[in-house]
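Here we start with a single chain on its own, the form predicted on its own, put down as structure tokens.
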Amino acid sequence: MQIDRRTLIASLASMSACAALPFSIGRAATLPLITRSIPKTGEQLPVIGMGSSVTFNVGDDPELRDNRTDVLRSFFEAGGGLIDSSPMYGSSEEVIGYGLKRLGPQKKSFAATKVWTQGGAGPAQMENSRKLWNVDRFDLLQIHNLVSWQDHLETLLEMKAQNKLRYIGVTTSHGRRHRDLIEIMKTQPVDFVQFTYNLLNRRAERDLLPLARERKIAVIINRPFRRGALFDRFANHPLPSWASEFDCSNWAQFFLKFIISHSSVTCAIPATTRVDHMHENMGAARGRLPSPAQRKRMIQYVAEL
């Protein structure tokens, strides 16, 4: 029988450090939810959101659609807000819309999607996304991987002026586009940027994160688990006992708390297909966060494994 990677991680951690890690899902639920302000407005967002790439691309399968609705339900019940998607993600937008319709209005929902096409086709694609999500308007519309960004930015600024969306963003998941993203951040009136940052990919600390703080731009972090590679890499190692010092009881929270403990990060968007994994992810949004000294210890610990 194949063992799920997080099950293996949890088993190893419990054998070596269970007594030292008193933090639990039950205790987590009693602690305040950690939020960060969107710099341009001061609006608060929970520091853990939800991505949907791959995970919500389940087509018309009714059982899988209902499962993803359960994942959405657990996300909202745990205090989640920002849901991120894209037309690039197959049926993900449609499946999110299916789940939102079944769950009914959610006061904390923060709908964020992207435009991913050539300039002239942007308005039609964004309207199609809105219909798939079944929302009146998006909280955030982002230009996916900087595709045709000049044309889309002009459209988005017009939509924002007409109150057809609330915030404008630009995304990349490719380090080679950092220079382009930096130029946009310096010169264009964007509210959000989205890029990759995690324990093994800290390039954003050099330029993007400091610039976001300087320019008062909210930051969404994608690929926080490096598409699962962090679990694969550390599956045979126990969680350090000192992780309890910042209320961390599993590797998912270890990875996420490192990210959201950076003061320039607004929200991280892990993706999952499972309710139990959603509970783990959302647990990172409660309790203490690592201090600068503890962050250095986390980096050193994984580097030595």
Second form
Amino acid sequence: MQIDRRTLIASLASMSACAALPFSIGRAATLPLITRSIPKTGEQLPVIGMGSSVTFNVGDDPELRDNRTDVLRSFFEAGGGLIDSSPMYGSSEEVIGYGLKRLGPQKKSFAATKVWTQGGAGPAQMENSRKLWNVDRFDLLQIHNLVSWQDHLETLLEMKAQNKLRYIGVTTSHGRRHRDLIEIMKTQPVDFVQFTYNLLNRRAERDLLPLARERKIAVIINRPFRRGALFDRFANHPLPSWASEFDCSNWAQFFLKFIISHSSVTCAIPATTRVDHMHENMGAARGRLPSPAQRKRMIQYVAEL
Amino acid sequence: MFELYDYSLSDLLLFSRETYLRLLGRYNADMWPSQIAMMILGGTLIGLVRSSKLTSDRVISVLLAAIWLWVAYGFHIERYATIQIAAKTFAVMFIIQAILLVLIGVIGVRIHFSLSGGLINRTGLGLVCLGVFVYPLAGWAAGREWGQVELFALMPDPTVVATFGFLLMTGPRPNGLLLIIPVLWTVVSGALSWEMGAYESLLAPATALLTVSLSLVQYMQSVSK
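Form predicted on its own done; form predicted in complex with the partner chain now:
Expanding to the full complex; the earlier chain stays at the top.
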């Protein structure tokens, strides 16, 4: 069995956590799931969702497809709802559809994908995505990286009016095109916005997060682990003992709880290929969240590592 | 299609190393035992170069074109496209290279292979041997399972490396047109391999650098004569 960096870190953190922390994973599972309301409707959404970039792009490999179905199952069993994908992510949509079909209807599933093509090809791509996912309609359709956003927004508004989707969103990743995104958030009737925010990339605190609150736009946070870079960076350091004060027992939960403790964040979407990591991720959606003072301490702690 | 500056290299690598290696493993398993036939084919091509006949030149070009066509279809379109959204574009590149080999080497008869014994020519032979016989060992040495190694005429990188070798065995110097796509491929492949942490695959860009450098030397020599 190969041990990856996250497993190694988790093992080390668990050893110290077991010795020092009164909190346990078993207890965490009994705590109520944290949800946030979608500002425009008040609908509740679990604060931890699931991303699928890279992790679900496994092509037609039957073993990996079944493995990802297990990941999906554990996500739903742990109370997860929002699954996010995109036509850009290779076979991810098809693999999600495969998993959803095998698992059967999931009451709390919140299907979110994106449109990523030039304007005229948008409707055909969205219909193809719907077929790949095996869903009647998407809960959320987002314009990926603002590609042809004017054309797509018009289509999405029509679809929403016809009840062919429930929410409209726009996305960017790792800090690109924030200025354009701000303009769209100020002027367009979008329900969701998706961008990057994590312990080492807090630029969104300056403009996007306050604006989302002001404009009543739900916020999805992508790349919460900075594509694994946060684990790399903090691999050799112990989880602080005071992390137990907000029911945090591993680094994944430390990173995620920092994000979802921001009051403007609706949902973070970590991606994983492993059931045990999914359990860790979903553990962040239960228990106490860091207070503003504790958030400052988290920032300070990682800055000093 | 999109503004490329909106994406980093990591944005374009949308699958994991594990997924990629498993794809290679399944491909090799499907193709077994053609790997042995491909090595024999590589040896046969070297034998044809030794014969230095006009017919041999055409046969080598046709066979190389067929190999590039197969990689375009058998690997890029049939396999790689299941996880790589740009695979069909890569396939087009490989098809164009096959067409160029036919146009220049078969119809135009403008490629003449030989084993002249010069340093650059011998380096070419070395690159062919590297691509055909040694390349799989690089993957194995880097920790891959045997079933996941890359082989000549089935996978792009060893095919490109061997093609560089064959082109260096043409005189008075390699046809520049035939170098463009292989070099471009090694840039793409090298960048993705770097991002994936598959450092053993940087062998292909290294051979591209060597081939281009030696071709320039040959060019300078021919100009100064």
